[in-house]
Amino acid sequence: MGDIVDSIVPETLDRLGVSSALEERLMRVERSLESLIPLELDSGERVYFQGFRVQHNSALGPYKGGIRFHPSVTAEELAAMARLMTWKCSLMELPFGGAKGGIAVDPQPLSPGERLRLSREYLFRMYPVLGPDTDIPAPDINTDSETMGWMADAFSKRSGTWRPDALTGKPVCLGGLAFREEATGFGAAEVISGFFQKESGKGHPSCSIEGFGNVGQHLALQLAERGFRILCVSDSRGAIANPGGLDIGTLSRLKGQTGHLNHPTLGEVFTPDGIDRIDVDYFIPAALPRSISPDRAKRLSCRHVVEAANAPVTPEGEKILLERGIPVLPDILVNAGGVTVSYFEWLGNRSGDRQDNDRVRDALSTRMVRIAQEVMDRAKREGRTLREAAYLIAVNRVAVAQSAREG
């Protein structure tokens, strides 16, 4: 995931004329702390995993950013992750820096019970570098709401005292917001419908999402909700397609009930890849990183690509689909609504104020509004890509202020 933040991270501090100094200061992480993770298993085995969190940089203030549990966490994928995240806060003018964190294990096989004990046991040993005013983890790829919850009483055991602004995404009885489970979905489909009024404004525009998770689906729904029509959604396990435009919702509903897209009352049934044949106007991988690679940049049939998977997009592919006239929305911009309403209730939490989903779906909305309209009217400008333009705010933000606080 690393490979295209760091190769355009070091062109964006280039063209700022920041320092050798400064640039190097920007481009490696504060601190990366790794332990042992024990776990007393049902049968009373013990075992252990390795943890890991990553800080990068905290000019703009706290650390913030996932925990995930999977067996290919590494220290070096985290940084890359943590990297992203303070670029992804900058360019939202969020007060917070970006981490990651995560254990090496593949929590599929465990009891409710046992992932219980892993989550608590990983809170217990990253704390020395938590907190609410220093690092605010979340959750991520294998972890949500009940694991915060779970986090966060340790958390309070640990230090002796409730703070329900020491982690967000925690269920709504804990301070949680209801409004996050769809807010990175519904911030990216406020970036696309910005992006399609500024260009035309004019018909039903098509997509095809590839990925129909939690950040998929909702995405999917708003996007139909706003008029635009969905000819196909894959996941891993195959693709559906509909010339006329899949029903979303009853394609949701199945999707849920079954655990699978092979529904061929509503549309042709195929292998994942076959997504990539489907033209549309816009294709939006929603997936996993690095799955638009050169080959795949040259077959795509589409006019724009959005970035709602965290770094879908390879360098070498940006560049062929650059090259085709095929603009990308970066994922710093459009992915960042999760983070954002994170941010809102970490506020909350802090000030007591429990806040409707009303309210903070109508301020992530003016946020993300008004965030992309700045990418896009700088790209227009300074005749840079929507990348170019999102890294030179964000980065620029964080180099003023570290600078302001190291000279």
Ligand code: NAD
Contents of the next structure:
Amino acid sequence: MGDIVDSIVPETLDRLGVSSALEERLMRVERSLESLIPLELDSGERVYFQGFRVQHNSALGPYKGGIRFHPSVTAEELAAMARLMTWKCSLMELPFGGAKGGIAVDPQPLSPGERLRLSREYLFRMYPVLGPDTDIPAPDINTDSETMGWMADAFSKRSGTWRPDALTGKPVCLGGLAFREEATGFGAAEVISGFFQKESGKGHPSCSIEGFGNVGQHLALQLAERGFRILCVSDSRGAIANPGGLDIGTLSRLKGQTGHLNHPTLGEVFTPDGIDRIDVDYFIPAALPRSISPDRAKRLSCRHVVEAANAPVTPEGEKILLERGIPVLPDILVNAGGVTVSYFEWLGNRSGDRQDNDRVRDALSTRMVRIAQEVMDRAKREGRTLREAAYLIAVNRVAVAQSAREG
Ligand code: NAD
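Take the protein just shown as the form predicted alone and give its structure as the form predicted in complex with this ligand.
Then the entire complex follows, led off by the chain already shown.
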């Protein structure tokens, strides 16, 4: 099963009328580095893992994208994610191209010392293709600010200079931004409330959120603050619903303390797939890719689907949703708050300016609202879906820059 990005980009390139040579150029990845990463375990035993950095396109600037530690990591999956980063950065008017990296490893059984050594070895192996003007990594699945701190240190040891702008998502004490943690959820909330205001702006719309991790929790808190009613949330182990609206602050605190959503004092508790039967205005997948299959698209009881996760709606699923008159707010817009705040971090690291949270939040809000408006206007003017409009804007910008560079 493919992702929508595999079909929407060729369609968009056709609509833009680019040459077949440029189409091929923009569909292929520019560079991919694969390297064996050695790790000395605490026991003294030496093991090896496969590490990758896949760089899709740099027409707009240095590559940008996360590094994930997960057993499912492959060059193909990273290439798909790197492409998505190119279009997302372009849509958000960031001076970055797209990349993604990772190690095919399950980090859970590793000790902190083993994870530190693995992170360092990865950085040393990938060093020839990284740098603040070349490719700037960030955290992704199973990596975090601590990992970025270790990698920033490894980068500086190898280069002989301290370059905080070589990686983003760092700890605050190393030039990271505290707001990065909530940026993706906050940005998604800005897009959803902008869309709601434009559609009707009346009452308190209802939502379900699939996934209660970093994105899902911050998004739920932000939407609740804006007067949305969160009727149901789920995670990999369970779901909880309350027809009067969940108390998200308390639920988030309890999930932090216990690691689960099984809190019957706050609502009815059931299995994760029970979320599909709750009728809502906005159904928001914020967990896994490809979670909305055609069967599920037929079953969902909602007026809109909002892609807070990357590529949660399959192409076949989207077709059914659109046939049912359910618009989809696309991932390259909805979850772009994280990479946009990474850009602010990179800028601040380069200028040496300390950025405060309020300024970063305001700058993110202004940009998300403006670009969401541009996507909605374009969709309306040309009778297109929101995804088609977003890709027309994003892909055109890269195509123009690529032609300006190479003729
Ligand atoms: P996370 O690991 O913090 O949270 C993921 C959540 O999904 C967890 O609560 C997990 O229990 C839940 N989940 C897993 N399987 C599920 C299932 N079958 N049903 C319901 N819930 C399930 O991850 P995250 O950082 O919140 O990222 C979520 C999604 O958003 C991913 O697709 C990620 O690529 C995308 N994304 C994240 C960011 C970011 O800044 N974190 C930025 C852009 C896109």
